[in-house]
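Single chain ahead, by itself, as structure tokens, in the form predicted on its own.
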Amino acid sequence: MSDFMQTFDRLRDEKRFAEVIAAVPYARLMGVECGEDANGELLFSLPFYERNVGNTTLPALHGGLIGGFLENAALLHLMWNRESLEAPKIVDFSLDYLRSGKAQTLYAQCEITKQGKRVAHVLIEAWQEDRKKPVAVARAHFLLSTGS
């Protein structure tokens, strides 16, 4: 088990969300935030920063930023909900953009739809003002163990 995963395990047990995000360089760079919703489920947010605009005419969030946010949310959600202290490895990520991401906070929640001994499948949904109007949805597959 890596030092990172030991640290992650301790921070997760203590629900130190900000420190979990700070330990993941790309999530930290994007400005990702994490907490729990009213039901105790993980809720990820990406506050609006001017640097995250890809289309200045609309303005709209950069599509790559949305994809990176959703991929990080899926990875963190899976790590948060697993007992294993092995870091999962992304195998496949598929993203559907449904609406332009406005120049405002973006939210995401994940659902682990299958978790076996070797592979996990995670659904991710991102929205802004109304969860019923998602900006993007994604599917991610992770390798959980190499068997070695």
Contents of the next structure:
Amino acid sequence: MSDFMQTFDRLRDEKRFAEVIAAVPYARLMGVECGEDANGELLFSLPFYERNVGNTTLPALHGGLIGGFLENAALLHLMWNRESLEAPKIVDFSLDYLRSGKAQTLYAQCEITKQGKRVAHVLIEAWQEDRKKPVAVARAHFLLSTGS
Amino acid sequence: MSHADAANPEVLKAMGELFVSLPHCRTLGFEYLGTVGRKPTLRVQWREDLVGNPATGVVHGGVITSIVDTTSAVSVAANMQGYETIATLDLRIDYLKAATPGKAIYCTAECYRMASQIAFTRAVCYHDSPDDPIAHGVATFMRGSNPKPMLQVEEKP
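Since the structure above is the form predicted on its own, I would like to see how the form predicted in complex with the partner chain looks, so please show that one next.
Zooming out: every chain and molecule, the one shown earlier first.
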């Protein structure tokens, strides 16, 4: 196991969310935050920062940024749930943009739909003020390192 | 590289410059290298703060998503007759192999169908040659997505 995964496991066991994010450089650059919801499920949030804008006249968050936020959420969700000995490798990622991301906090939550020996399938949903009005939905496949 | 082959060279030049100057693209350090035929190319240099896996130094997949989205949008601009607003409808990325830490990533995109309401694009990301890609992306864009123009075209004096 890499030093990074050992550090990650320790931070997770101690629920040091901010340090988990800080361990992933691009997540820190985006400004991602994470915690647990009332049911103990991981909840990711991204407060609005001007540096994440992709349309300055609306304004709206950059589509690529929304993709990166969701992809990162899926990766950390898998690692948090101890599904892989090393950081999972993303195989493919598919994203549907449903509404523009406003200058507000963006939230994301994941669901592991299928957990195989080698591959995991994850659904990711992003929303702002109303969960019933998603900004984007995505799915991803990851290659796992399970040691088997 | 020139914009001569674009449907409207002036629109491509302005939109190409606009798309790489958007705040998030500046944050990532995207550079617009130009357009050959109607295929634009962007570059992003490797940086420590763009890494997704600190154990390997490999760039985060989200950076690939952003450069595919942006380059694909420029390829749509290469097919625009006049200024219009577009928004990504969906995007799929296949990660063919891990990017090499320390090396710049290039992305070249093509809009292979410009329909009346939807534009269809495909893109490849690579280090040295598009024949040895690290990622492949397909996307669709909604045309005329917002009445508010993305670019304020200045009146010529």
